[in-house]
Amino acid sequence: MNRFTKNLHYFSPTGKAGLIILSLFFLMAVFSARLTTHPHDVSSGKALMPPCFDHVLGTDDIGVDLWSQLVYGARISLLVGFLTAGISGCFGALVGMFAGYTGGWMDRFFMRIIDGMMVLPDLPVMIVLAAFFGPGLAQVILVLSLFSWVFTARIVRSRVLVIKQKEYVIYARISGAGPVYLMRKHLFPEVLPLVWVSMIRLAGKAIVAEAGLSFLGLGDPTSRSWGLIIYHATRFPGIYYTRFWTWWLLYPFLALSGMVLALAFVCRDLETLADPRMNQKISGGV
């Protein structure tokens, strides 16, 4: 982990830009109450007002300030993205470590489950489950977590299969170290960088998936997430034949795209730093 954090200054320009954008979104979510002067769920102006001094990004069809909706929607997107990533990343890491270390029939059992989950079409099944569980933020996070842990489990298992063959792990096992000790002291610190990278990738996918479910009307109707804003905008009759889309639809789309791209840029650089072969190249070139 020290090697991983020490090389963070090797971020590419796009990775640094991604970190800056993510930091701005986090600040927006944390200080949302101080960044807005209008409520995000109550009408505060005329319907479909274009951007002006009082409403910098305009209003929607019922007069709710769009800037306030975007600021508070950042909370929902970040909450869904990183909570889903945290749940699925931790669960997938535990399954991957356990399957990779134990091997045998237990490993084959978990791998058949992972293979079966990976061949399922994510979006159609998520739509069915979201409709079954009903609308709600907790239900959305649950549905997304059910389909997000398999990728982490697979890469962690692959890494554990390599680590458990190393001499210091074999010597520790011969000396009487138990499975829990070996996983906690030797396996988990080695796979932790991969888990962090996987969680960041999962956060981006979860944000897009939540927006997709909300766009289909299966998200939390009270959340005011970015996907729900886009959903209401596209349901407005003839929005593409008017100029309303230039603020009502464009701004939440840009915010969602910026968040996902920032996560992708950061994840790409972290993948490079977490790759042991790349770390050797970096260390050899310095």
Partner chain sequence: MKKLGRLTEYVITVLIILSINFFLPRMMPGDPFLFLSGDQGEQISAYSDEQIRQYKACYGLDQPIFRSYLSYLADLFRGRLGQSLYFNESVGHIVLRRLPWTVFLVCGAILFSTVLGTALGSLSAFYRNRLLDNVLYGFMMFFSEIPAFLIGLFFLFVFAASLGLFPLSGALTSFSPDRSVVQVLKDIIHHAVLPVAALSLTRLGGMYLLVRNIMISIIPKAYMRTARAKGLSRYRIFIRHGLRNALLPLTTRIFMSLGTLVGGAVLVENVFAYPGLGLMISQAVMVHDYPLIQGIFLVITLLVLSANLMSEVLYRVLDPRVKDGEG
The other form holds:
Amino acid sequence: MNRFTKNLHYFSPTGKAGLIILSLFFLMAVFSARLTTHPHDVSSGKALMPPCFDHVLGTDDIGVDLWSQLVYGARISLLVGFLTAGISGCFGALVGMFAGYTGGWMDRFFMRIIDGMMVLPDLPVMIVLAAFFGPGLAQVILVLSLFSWVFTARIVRSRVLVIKQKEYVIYARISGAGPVYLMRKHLFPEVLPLVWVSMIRLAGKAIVAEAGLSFLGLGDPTSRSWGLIIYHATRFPGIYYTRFWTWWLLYPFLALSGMVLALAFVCRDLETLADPRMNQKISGGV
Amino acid sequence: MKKLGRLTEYVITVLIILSINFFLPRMMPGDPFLFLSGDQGEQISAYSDEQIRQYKACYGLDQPIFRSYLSYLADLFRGRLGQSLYFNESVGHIVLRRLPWTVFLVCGAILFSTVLGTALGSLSAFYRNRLLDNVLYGFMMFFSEIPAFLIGLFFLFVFAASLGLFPLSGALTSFSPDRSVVQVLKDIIHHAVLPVAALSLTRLGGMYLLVRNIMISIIPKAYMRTARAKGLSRYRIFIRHGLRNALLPLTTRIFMSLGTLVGGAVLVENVFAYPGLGLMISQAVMVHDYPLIQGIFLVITLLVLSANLMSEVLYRVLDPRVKDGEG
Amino acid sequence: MLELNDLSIVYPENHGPLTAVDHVSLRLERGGRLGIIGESGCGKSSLALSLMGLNRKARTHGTIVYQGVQLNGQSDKAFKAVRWKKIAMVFQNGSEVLNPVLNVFEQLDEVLKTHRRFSTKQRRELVLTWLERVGLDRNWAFEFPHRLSGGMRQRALLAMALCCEPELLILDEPTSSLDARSRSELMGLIDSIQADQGYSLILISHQLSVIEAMTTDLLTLYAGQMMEYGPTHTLLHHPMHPYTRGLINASPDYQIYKELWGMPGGNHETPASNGCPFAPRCVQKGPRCKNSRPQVQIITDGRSLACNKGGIEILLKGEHLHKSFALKKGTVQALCDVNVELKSGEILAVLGKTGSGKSTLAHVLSGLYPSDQGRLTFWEPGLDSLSATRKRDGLQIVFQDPYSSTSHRMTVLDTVKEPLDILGWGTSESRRDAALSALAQVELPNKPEFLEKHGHALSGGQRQRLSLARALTMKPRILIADEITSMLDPSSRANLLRTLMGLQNAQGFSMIFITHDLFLARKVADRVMVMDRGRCIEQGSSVRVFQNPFHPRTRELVDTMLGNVKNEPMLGMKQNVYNLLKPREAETFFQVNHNKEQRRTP
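Could you present the same protein in the form predicted in complex with its partner chain, rather than the form predicted on its own shown above?
Below, the chain from earlier opens the complete complex, with every other chain and molecule after it.
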């Protein structure tokens, strides 16, 4: 925590704003039960009520409180984002370290896979997978992870290749250091900041992708994610000709944009922090 | 040698995609048709036994796997993508009808974002750390992060729904039989403005940042100094020496991110109900028209892959150094 | 034609401004050829770039005037008028000096397109003609730069610079990446085309031989400041600034015999802002150098110099020295009208056969016995040869025979600190410390058990080092080494010499190295003085004397000792005998044989 506050002043104003927004969303997700008075999945009032005292953000077409939906939606967004980032970040880091460290045909094999997946248009593939495996949060996370790990793996691998050529690693190897020692002492600490950064970037991507899938109607219908609110809102026949969108659509839209931007700004700052040239200054990475 | 390696890589990738496409129906949890006949949203579409049999026959679900795999590949080579269950039409036809709109959107977005992004990015690089650069940089950083479909939604509600400047949906005003070519073109452009703008804007940010970085790294290069020493005009230094070198990393990046762009296009088409492949695939998903989903998926993927292959060929043409790396 | 008035170039860096060029003034006439030398980072390239207005981030003070028009000013306009039309540049060869994605022809063509009004066809012919003129085949014109070899790229760059027929050609390290043959070809080209076109030249190079061949005037830069300026030939053969001499001593193409020694210290040391920038590394720095910036002074015939001490000092000067010894029958004229001069930081080798008077010279200079006639002056007025040996920072001598020059009864420590003890310098601790550091300098152990050893327990090499250490405790300004290695075996000799040379380079003392061994002298000396029968028959720079001896007897000496070595098997045998015998015996044996052979092959 100390190091965190120490690094805080390396953040730009936008990065700090991003951190604040992000922590607000975290609080929303953690204390969602305390923050809401109405249920988020069943009707609690008249349909399509504009924002009022009882329903702060109004209600949707079947009378569900939008504030509750928004608060619980934060849970889903964060869950999807960080679970995907966690799974694919860990897996990608492992694959990247392994491929970069062992080299040879294993490396070439993984690189082929990674290169192949990089050029694939991810959304159509996700649509197909989601269509066949059915909607559901777990499936969405799995499908997103399936596509995300290559980014981390690619970054980690190229960095490992660079570190492997460094003389201090060669020196350690000549002196009899085993792979475990090298990974623990040299590779892992240097790669870790990169993994963090790429995980945050992946979280942002995953949140956007989940929203996109939900917007296409491929999200978990039992959950109420932001993308799904937007989906339902845009499907509502009269949405373009009434004022309903000023609350029904606007708030999930703002929440989603805010989350994505916050993650992006934080990530941008972390990238400069994790930059090897900057690393000496902050000693110990992110 | 290396070229051959890349080519085989692409062939393998395509084969893997084809295989995934083939095995997907087999990996579905449970029987897809049981699931189909369940109560699902608005559009319930239970297929007749006849249709189910057709689907099974097309994907060889009733045959031994190896044989059906081969016949599936053979069909694909003959350009047969199967029969749509819902529209009761050949998938190939549907795709061909929808494809131009998607290509139009994507190409338009690439064109706009590349031209504008290159211009603004180089401008920013040349006036680095001045007011213009700072303003542009902040603006672009903001827009490069918001996904295209959110921007699309924003445009839709502001410019189309509230202000009524642009049509809400579609690509063409229907029911207008006798119009001149110019009028039709105007109509098409009128419909395409918002979707292309939404797609371009997200991409513009990325292009801008990329070009800015590339140009910043090119400006201090020795050959730029040589060019200045030669007393060439600013324009010539910038275009012939700067941009010509920036072109290389730029093209690779344009093609590398094509997949993401297509993904964005799929979503944007849904936002604007633009009759491209993206709208089609989501409609197909809605009605569980599996052959159609798979057909569209295959076409999009293969197009993106071949575009990428083309970019590598292009790279060889653009960079004189690559050609000799092999000789 | 070109005039720089008090030009300074300052780069605004994050950590304070960096002055790359510091108050440089010079003039270049039409057809003039100016060379600029200096270590990396001395501001040569910045100076060259500023002439074309190419260092954008830098601020220039002072003026650059070309043909009466001031180039540097508010706008780029004046530079634009001369760029490539009048002033062109051949850049240092690098992989990216030429644009990698344009072929050679395009890059030449666009110059003509911008500056000359020709039709496409004319331009094409002109480009190809120029390429051929610089010796690049037409076929290469349409290749991309990466296909060309370094030499070809350099030719293309030259053609590019010349195709607009500039009046001033700036060459920035044009030959550094070329092999010897391409180098001389390229230089020949620049030379012959210059004869045609009459352009002026500014040549920046590390290669002094190139500089000497190509230029008539030379400028030495250090830390952006002008150190020395003058006619190239004179400057390179008689440098007046210690820095110029250091550059020459570090150039393999110039210092072909002597071991290469760079100037100690790097130019990254930040000098006192108001002192001489070179002072931290200068061998003759005095108290004034630290806080007084040297002004550029005109010395003679177009030479100018910036040194607080007026250039390289003369530490010792002997004029018309005579010395004779009385024998039972008559006298021996050991020194006869000898003039000798020793500059600071210089190694003077005194060569001669046995009995030529070289040891007598050493002894006279160090005040062992006075000269019969003549005058001996030292760096300080009022100093004479006796007082010079009796002070620190004075003159010290190391003798030939280590067995007699150090006592076998005294301990190592006592021997080394003896001169300090005699002077009563400092406290006994400080004397001991000085002795210990001197021992370390000559690479002898300074462990207690070694310090307590007596002279007789040491080998000849160790004892010679001991006497060297003894001299070094006095921090001498001049060290006279009288045949110090003649009694050592080859390996000890090599070791001792390397140590001595390293110390000389690091501490910068001047040395008179007396030897009969031409091979050694050639490896050690900056300047050589040849003695014969008490007379100095030749003096000059080591390279000159060994390559082109003037005096017939010097020539004879050089030819017989150096020239015949390849086809004289006898010498090898002699060395063997020498090593088998005890040193003393060997010396006499060798000398006897030597004398016998002298009539045929001395």
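Positions refer to the first chain, counted from 1. In this text the structure is predicted, and so the values were computed from the model without any measurement. Here, rigid core means the biggest group of C-alpha atoms that superpose within 1.5 Å across both forms.
**Asked** What's the distance in angstrom the Cα of residue 166 travels between these two forms, core superposed?
**Response** Shift of residue 166 at C-alpha, rigid core superposed: 2.3 Å.
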